[in-house]
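A lone chain, given as structure tokens: the form predicted on its own.
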Amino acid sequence: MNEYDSAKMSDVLRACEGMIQTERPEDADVILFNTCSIREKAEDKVYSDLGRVRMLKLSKPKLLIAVGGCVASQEGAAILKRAPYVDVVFGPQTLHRLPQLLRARRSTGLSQVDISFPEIEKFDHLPSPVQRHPEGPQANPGAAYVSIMEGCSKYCTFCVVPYTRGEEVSRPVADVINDVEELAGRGVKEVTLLGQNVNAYRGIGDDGDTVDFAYLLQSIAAQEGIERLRYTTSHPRDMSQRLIDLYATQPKLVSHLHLPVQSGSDRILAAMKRGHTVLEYKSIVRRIRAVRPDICITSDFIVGFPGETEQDFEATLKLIDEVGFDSSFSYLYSPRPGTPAAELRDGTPIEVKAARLKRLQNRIEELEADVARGMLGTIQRALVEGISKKDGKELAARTDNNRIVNFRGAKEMIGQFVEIRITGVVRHTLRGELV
């Protein structure tokens, strides 16, 4: 979602202001910070990076500095008190107003702050969808992100998202389909649907009735030119049976599911207000694997949530072994301002938490390696994403189950599907050869 929002900031400034991205901050007329507040470390980095551009502002008075994203939504005008050289503060839901905010700053000389929640207005005022920009974080012309909803209404006790992005708001089906059709017409073959809680989608269909995420997936899969569908991120509470059944009937839906669980302890899950138990989570995985046996499951884990005991952590390790996760995003718990969990007492030493995190990550890596070794010798249909980061001489492609394969091939293959035989495993990536 952050990559999507960054691309849209670039889109809107290109469309409304005729701006292009610069290679160096020193050449910029506007410097944008798209921020994340999901963890304290990310929030601290914002102010650190702002400090680095302060000297540029002193030497180039007409330079405008804008802070967007979730830290902007959370802090608002407080950013101006801490960094008075910032010109514009805008939230995730008001990034489409960025050109007007910049113009207002220039004309009035006053700093601008807009962190309101205008719901669906954001999507109505963004430029037409474009493929991933070569100069941006997304270089693959064959794939694109499509945001289908914003916000989250789950209010997990550790999470700041409902307070920085608002509650769940879904785009109408017709608007999403229009975006997908336009992208398909430009050669996009793979679409990743985005939302803070994407499978909670409840949009208005063509007949005016509310439809669910499974309906939307089927509608997008029916679009000519679209060959592969991904989505992120999802919540266990919204993994309906209709959605699970799609894995049996819709081959365009990839064999990869990112389904955050956060903990393997029912006691901790209740304290997190996740709304599901360990058994319910395992039931979802079992039902999906019953219809798509080769699916790879990835997840999120928070280690060191207030009150987590060694027994709770061992329960998480047990769940990891029982499910056999392919990979994960795992972090030490970080208290976020304004969330219920921030008020909980936490007496576990940081050294203990760090040791637990290391154990968890080591185990996940072992399972990840097992999956990779199981792919050796198989032929995978993969979408070529661009030049390999490894040495710049090979290409990188993404398999159906979300693995990166480096191989030798012509640059003309970028954005196309190819058949690759897996020949080797190199830590978090695969080696392959064209079939």
Given for the second form:
Amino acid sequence: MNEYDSAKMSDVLRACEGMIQTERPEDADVILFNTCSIREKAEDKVYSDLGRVRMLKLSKPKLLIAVGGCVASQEGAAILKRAPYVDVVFGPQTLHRLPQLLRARRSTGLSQVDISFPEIEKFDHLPSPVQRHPEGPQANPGAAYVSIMEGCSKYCTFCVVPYTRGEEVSRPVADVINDVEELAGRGVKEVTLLGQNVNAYRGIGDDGDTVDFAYLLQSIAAQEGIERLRYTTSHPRDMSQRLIDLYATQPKLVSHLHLPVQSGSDRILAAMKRGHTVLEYKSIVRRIRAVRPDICITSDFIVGFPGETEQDFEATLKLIDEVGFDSSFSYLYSPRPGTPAAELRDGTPIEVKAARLKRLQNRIEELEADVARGMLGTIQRALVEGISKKDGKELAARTDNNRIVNFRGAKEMIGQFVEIRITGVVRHTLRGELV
Ligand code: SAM
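Alternative state: the form predicted together with S-adenosylmethionine, after the form predicted on its own:
And the full complex, kicking off with our chain again.
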């Protein structure tokens, strides 16, 4: 999502102001920070990074510094108090107003702050959709992101997103389809649909009725040229039977699902206000696997939520084994200002939490390696994304179940599907050869 927003900022400035990206901060006329406030660490980083560019501004007074994203949304004008040399503060919903804000700063000489939530307006004022990694060595002409909804209305007790990005707002189907058609025309074969809770999508269809995520997926899959569909992130509460049934009938939907569960303890899930139990989560997994047995399921976990006991943590490890999660994201709980969980008493020492996180990550790594080993000898249809990051000589391709395979091939294959036999596994990275 942040990568997508950053690409949009760059698009907006290119379209309105003719700006291009520079490689070095010293060459820039404007420096933008796109920030994340999901955990405290990400937020602290913003202020230390700002401190570094302050020095540049001393030697180049015309340099403008802008801070966008969720830290901007949460802190607003407080950023100017702590870092008065910042010129513009804008939120995730006002990134399209960036050119006006920069112009206003230049003409008035006053710092500008706009962190409002003008709802869907953002989507109406953005230039064409973005390709994944549009610049740099990882340029991938075959895959693109399409944002379909914004915000979150779930209000999990740990999470800051509803306060920084606002409530769920979906784009109309026709607007999404326009983006997809344009991308397909440019040779894009795989789209990743983005949103905080994509499966909560409720957009206006062509006849004016509200349609759901399953309907949107079918409409996109019907577009000529689009061969693969991914989406992230989804919420278990919105995993409807209609969506699960699509895994039986829609082969363009990839065999990878990122479905955050956070914890394997019902007590903790209730305290987090997730709105589902462990059994309900397992039921979703069971129904999807019934129609797509080879699907890889990944998740997000929060370790050390206030009041998490050893027993609760063991329940999470048990769920991990039962589901057999593939590579997942796991974090230590980070209290966020303004969220209900930040008020809860938290008596677990940090060393205990850190040891639990390590155990959980070790277990997931083992399962991840099992998935990779299980792919040895198989033939995978993979989309070539670019030059491999590893040695810069080989190509890197993404499999249907979201694994990167490095292999020898010609540069012309970038952006195309190829068939690769998996010949080796180093930890969880795959090696292969063209079939
Ligand atoms: N749709 C997702 C869901 O089901 O919750 C929302 C994705 S959320 C924006 C990204 C992830 O950040 C969450 O799944 C959660 O694991 C993590 N996260 C959010 N708030 C956190 C906090 N206060 N401390 C630690 N991790 C947090």
